[in-house]
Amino acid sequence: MRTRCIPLVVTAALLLGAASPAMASVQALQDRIYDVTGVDAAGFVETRIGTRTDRDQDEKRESIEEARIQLDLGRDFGWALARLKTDFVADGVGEVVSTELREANLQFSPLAWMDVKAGRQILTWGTGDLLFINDMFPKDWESFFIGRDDENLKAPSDAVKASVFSDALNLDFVWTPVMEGSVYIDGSRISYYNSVLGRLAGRDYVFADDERNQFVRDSEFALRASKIVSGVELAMYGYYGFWKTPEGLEFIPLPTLFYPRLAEWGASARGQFGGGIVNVEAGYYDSLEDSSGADPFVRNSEIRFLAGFERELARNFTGGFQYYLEWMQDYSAYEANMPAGMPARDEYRHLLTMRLTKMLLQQNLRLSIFCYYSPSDHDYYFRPKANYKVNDQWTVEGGVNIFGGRDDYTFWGQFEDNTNVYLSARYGF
């Protein structure tokens, strides 16, 4: 069978299947899975279909044709917890049928005070919504713009987590004994704009990174110190390692992408106020390889910060407001050594973005957008949907990422010709 059938044949079977008598006899076999072996088993099937609304020269019509199996595994040996979840996706747009592992990992507790998890596991912290200041772990943005499930937005790291608990403070230590990247846009499945070849490219020219996969040498550090203070949550953070995503360029033998070292430290403060909830977070982003900012290939350091809000509005209606900064350092110099007629990019980059969540039909449909603007670049990117729980197991979603902007260049305003919808039915069980 062609891998891009599998998703359309999966959507009929899952439709079809909907009140059958296998469908039915799931819990039977979990119970039974339980019984047998102490191994408690969920996961899903899901299928995911969307394409684009504009023709893109450079990539594919379909944005997404995926079919998606998940098993999450988990079992309590008493000393310790272990872990298993991982998929399995046949991927039509891009012709392959893989597994993903997004778990794998053992949690305990050596002492009292002391909790571990070691293994394959998701990592996140910081306060922002879907912006990251402080959270120095691995995403995945080309599955967040296609309209996979959010789940996926957060990559998975291969670490050791120890967190140490106390009246004083609470403190949290994380080591990547190699350097986890995140999925960037490097055109294989979405268009982006080419500072090299100073125009928009896609499949024509995916650039190729140089990969930190060194054992120790490559490491990463991050660690957070967290109290409540008067009902407020307070946290500081320190990072060393590398940019998440290749933020340099190198031109001999050829051009390629690299991950410059990376020093970051930073702080925020979580709490209610005026009916809400407030948070504030910011970081200073240290760019150890290009510390006087005139190497115009090695992302400059900045200061981030971010400020939100969120509220019920009316009764099943939230809303919720961030202001966000990018303030580059060394402005003066990275502009006095930029190539001429590479665009420059500013000195601030200003972001604003509102979610919106709607709840109605018993809690069962949830309306919600959630838009980005940048009023410094001129670019947008919203993301409404729908999603409708049917029943205990049934959930399908819709949804579409509209991208704009005056520039090709600026962030969200290169995306532009990727706009997609798309649609998608899970079973869980």
Contents of the next structure:
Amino acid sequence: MRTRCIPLVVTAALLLGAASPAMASVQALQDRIYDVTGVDAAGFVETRIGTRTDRDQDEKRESIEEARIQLDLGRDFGWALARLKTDFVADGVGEVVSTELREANLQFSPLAWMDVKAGRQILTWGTGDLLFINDMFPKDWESFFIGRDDENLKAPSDAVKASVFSDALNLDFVWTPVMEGSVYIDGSRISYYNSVLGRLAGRDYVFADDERNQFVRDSEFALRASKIVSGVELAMYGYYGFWKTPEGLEFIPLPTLFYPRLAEWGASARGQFGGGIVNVEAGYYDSLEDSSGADPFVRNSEIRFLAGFERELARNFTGGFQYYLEWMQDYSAYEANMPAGMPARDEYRHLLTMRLTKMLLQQNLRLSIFCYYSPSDHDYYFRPKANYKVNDQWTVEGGVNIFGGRDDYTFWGQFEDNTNVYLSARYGF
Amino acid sequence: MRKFFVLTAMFFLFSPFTAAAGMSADEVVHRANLVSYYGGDDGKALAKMTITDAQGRKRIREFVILRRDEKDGGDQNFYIYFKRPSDVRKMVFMVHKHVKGDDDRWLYLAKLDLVKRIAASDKRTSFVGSNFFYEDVSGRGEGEDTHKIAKEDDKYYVIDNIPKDPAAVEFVSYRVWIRKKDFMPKKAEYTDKQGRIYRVVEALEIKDIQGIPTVTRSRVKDLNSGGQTVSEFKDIRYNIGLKNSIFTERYLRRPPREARR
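Now show me the form predicted in complex with the partner chain, since the one above was the form predicted alone.
Let us now look at the entire complex, which starts with that chain.
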């Protein structure tokens, strides 16, 4: 059977299954599994389809076409919590059937004031809403842009996290022995601006990257110190590792992307103000392989900053607004060394975001939109979405990913041809 | 002399009841608040909410609720760990309730490993899609309304409550029936601008648990939409020695033993 048919077959099976009495006994089965083995089992079956709204000569018409089964198993051993979460995916666009291990970890407390989580896990910290400054953990941007569930934006890390708690300060330390990069836009599924070709490219030019895969030598270290002072959450962060997307380009023997070394440190604060939540975060990205900023093929050091405010605007209607800045350091060195003809970035990249969420029908229907808009790059990315909980098991979702901009080489503008619409149905158990 | 002592002892023993005859509305509300939200120094319960809409369709929410008081009638902490349905499984809702000032509230979304801070302003919105409000779960500040005894019989105080900040709430007033014998609120009726009763909260079953009167079944009826939610509480235990550290980010990411099965 062709892989592309699988999502359709699963959809048909889902619809038939929904009508069958077998589904009603899933909960009884879960209880039975728990009673006999102590394993807490849950998961979902989902099908998701989507298409580009414009013809993109570089990519397939279909943006997403997949069936996904997630099994989430947990067991409480008393001394530790074990977790195993796996996605089985039939991807009609990539034409592959694969297994994605999202979590496989043990969580335990070796000391009363210490927690350890070891193994594959989802990690995140920081205060931004869909903007990440001090969160140096891997993201899956491709999933985000083609309309997979939000859960998929957070990519797993194989890491050890140790946390120490005290009244004075809480410390979290994460060691990732082999660097985990983000899933970035390489052309295989979403077209992008290729700086080597000087034009948009897609499947005709899928970038290769020089993977960081040396145990220990390619380690990442992340640290956070946090404390709540009269209701205000304060944190300081440090990171030593690599740019999470390949921000370096080398030409010998062939044009290849690589992950330059990066050190980062920053701070954040979050608290209540004006009937809502205010957050402020900043970070300094020290690009260690281009400290003078003179190498046009390695991203310069940057200062990043964000400030946000979120509050209820009316009953069941909330709004969130953020301002975000990327300030390139050593800009004159960057400009002076730019190859002729390559479009230069601005010294300051300003970005505004807005999130509006309206809950209707006793919170079963959620209408939301998240917008990114850059007044300096003149580009945008809008994410309207509707999510309806048919009942406690079934959820249907539909949304659009709208990209656009004045130029085809800016961050969002380059994805203009990838504007897509998607629909999904999920049975959770 | 001996008789005098007996009389004095009896007076003190029964003072809450005898003195009740002359109690002010504020005192009654204060006592009712203590009985409803401050039983024991801490407590745990397994809650099951059944939400029924006007068409009779049912949805279930199951969660464990942990509570610890800083002091009776003072600040308290809540930790709510969701078990069902699957889309909210392992989600945690945590409140640091402050008698003075806004509450601090967090939501932990397990599948994103995200600790989200939520604004305290929207207290009168639906609690996880039920007909209960967030405020019904953690309690409404006594000082947010003015209280008046509307009537009184041998069983109930009937108190009328008018919000001091009408713009912050959806009701114009509400009337509460409070049992005289233990100050447990039995029923509350909310009235809208048109003077209609549109929302009724009722304690359907009150049991004695470890000597503490406890609501084990309650119901909210939304007369506008025709929907209702019934909450049932099981495995209720008081004074289990919950540590204050449970109500921190550490335990959002790693649910404490008390919240797991």
